[in-house]
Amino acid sequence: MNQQKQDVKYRAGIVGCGRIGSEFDDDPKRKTVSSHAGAYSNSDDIDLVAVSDLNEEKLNKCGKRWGITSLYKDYKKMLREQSLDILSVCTWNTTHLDIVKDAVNSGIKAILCEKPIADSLKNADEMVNLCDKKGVILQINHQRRFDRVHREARDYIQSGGLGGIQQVSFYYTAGIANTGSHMLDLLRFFFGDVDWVQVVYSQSRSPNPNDPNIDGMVKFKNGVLCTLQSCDVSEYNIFEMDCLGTKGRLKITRSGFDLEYYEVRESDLFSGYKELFHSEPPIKKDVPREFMTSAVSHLVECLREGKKSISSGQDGRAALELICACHESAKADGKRITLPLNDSKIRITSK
């Protein structure tokens, strides 16, 4: 690699300094860098210059948390100012069209932007072709794909590990557009496209009226079937998958911080029967678990090595189609969605 090109130091802004934003990093239970904010300021490729919201209070909390003295109230004057690298655009998705269109238009090299990426398929769609157009690296903050631990078990589901898949189980919380946005893509990541959704809206109650919880079935284009299960935010936080092959079974728990594996073998119960047993895990997972400073890194690497992102624009376009398919199979009492979907007069809104 060029030294000089290795050696440069890209200069990022955010807009939006709410939760993901900046304010994560304030919980003394997170362990792990959790914002966008944290994530630029513990990089070494990378100075977090300026920073941009709409609240005022917001916006002086975070330039006094990441000593950052470039405060805007106006997110295109920052543009106009600060010549930009790199952009993390981490506001409502309603606003996101709007923003990376601006971005694009200033000059800027990469946007990290958070989920879901866009409030409707075709301005995705939109966002998606003016970053290519212009050669702008648009990467959607879906966190896990940056993880090593949920690469390599997705790489060891893939591989055959598990021997072939029988049932694949999701429990998640807070939406389906929010939290459900995480899940939908990661199980795009570990199991590929998707044939068809058939789904309900749920008795567990999601925070947000407009981004309902959704339970039902999710059917892969390689065969796999899974099931999305909703529970109440508000009785207790749960982001789990449960993938049970022929030759074991796989848990990712904990919000995604922790493995449970169980291996075949004989029953000590049963005559001529097998059983689960639970073993050490064939995926190390005693490793630094930092998604959002993986994040920041790979987006580095992808601009200094012409890559694209493995979480790309194409990538969170297909997690709203699933999110929008969600939506119509549950306005029409179940009925199956096949994709893919070409467009659809669903409007998502969710953080």
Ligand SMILES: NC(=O)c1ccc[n+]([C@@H]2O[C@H](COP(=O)([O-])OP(=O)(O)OC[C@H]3O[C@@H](n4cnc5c(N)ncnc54)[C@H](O)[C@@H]3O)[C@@H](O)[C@H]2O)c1
Second form
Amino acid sequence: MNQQKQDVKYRAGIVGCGRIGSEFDDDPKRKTVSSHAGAYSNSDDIDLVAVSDLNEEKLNKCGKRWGITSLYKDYKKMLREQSLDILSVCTWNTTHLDIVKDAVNSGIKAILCEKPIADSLKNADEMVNLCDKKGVILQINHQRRFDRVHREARDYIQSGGLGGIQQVSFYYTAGIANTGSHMLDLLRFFFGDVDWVQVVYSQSRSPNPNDPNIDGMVKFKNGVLCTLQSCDVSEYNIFEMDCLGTKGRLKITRSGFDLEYYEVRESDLFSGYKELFHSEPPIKKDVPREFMTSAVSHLVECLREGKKSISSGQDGRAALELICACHESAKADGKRITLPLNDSKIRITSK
Ligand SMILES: NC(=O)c1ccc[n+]([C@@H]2O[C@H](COP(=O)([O-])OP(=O)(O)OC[C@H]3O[C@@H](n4cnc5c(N)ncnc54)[C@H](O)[C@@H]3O)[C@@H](O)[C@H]2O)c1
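Coords for the form predicted together with the named molecule, given the form predicted alone:
Expanding to the full complex; the earlier chain stays at the top.
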């Protein structure tokens, strides 16, 4: 690769200095870089030059934390004055379209936008089409896509390591659009496009009344059937995928930070039967887990090589489409909704 190109440092800015924008890195229990500001500050390829938030206290706290002096209450002013190459959109999904439009008009090269991509399919389409038309890279921060262990687990399953897939179960909490957006995106990442969804509103509580939990079934075009089962996050957090193949079982546990593997062996309890036994995972799991820094280094790679992100605007749109399809099904008391949805009246106001 061209050395001159390698030496270019991209100028980045952030709109939204809340939890994912900055504050997650104030949590002493988090052992890996967990915010956009943390990931940019950690990158040799990027200068984090400016941040914006409507909330002055959060803005000043973020500036102090990361040593940024160009602080803006008005993100449009930041876009006008800072000649940014990269913008992180770390605000609530109802604001994403307007910020993306303003960023594209300012001449931005790449956008790292939080999930869910937007509040409606129409707005998501507008974001994706605008970025495509203007040659702007749009990357959605469904961060597990950038993690080596998740990618290797996917490759292992797709290459038949578990044999044929018999059943998949996903356990999650905290709303179908909030954490559910990560779940639906990850399922697409592993199993491809969805044929239909058939779901109901869950009895388990979600912390946001505008973003309920949903339980039910998702059928993939490749024949895999997955059950979605939600729990109340105020009792405990769970984000787990359990994949039962004909040759073994792989569980991705603890929000994606751990793996469990079971192999098929002769039963020691019943003659003529085989069972699943806990065993060493076929994927090395004790490797550094850096979801956010990997998301940022992938974005830099896309900018340098002019390629599309592995978590593109279209992928973000597809996750939102699934969230909308789930609502349409649940509103109709478990009616089967077949994809694709070209449009939907569902509005997603997840925070
Ligand atoms: N990828 C992940 O793992 C992950 C984790 C947490 C949150 N998120 C997503 O990130 C987004 C933000 O969530 P959060 O929990 O960080 O929220 P938050 O409330 O902690 O932070 C959002 C910030 O955006 C600011 N803001 C809103 N509108 C603004 C505007 N027009 N200009 C400047 N600042 C503005 C708010 O003042 C607030 O400080 C949501 O879409 C959420 O779903 C993603």
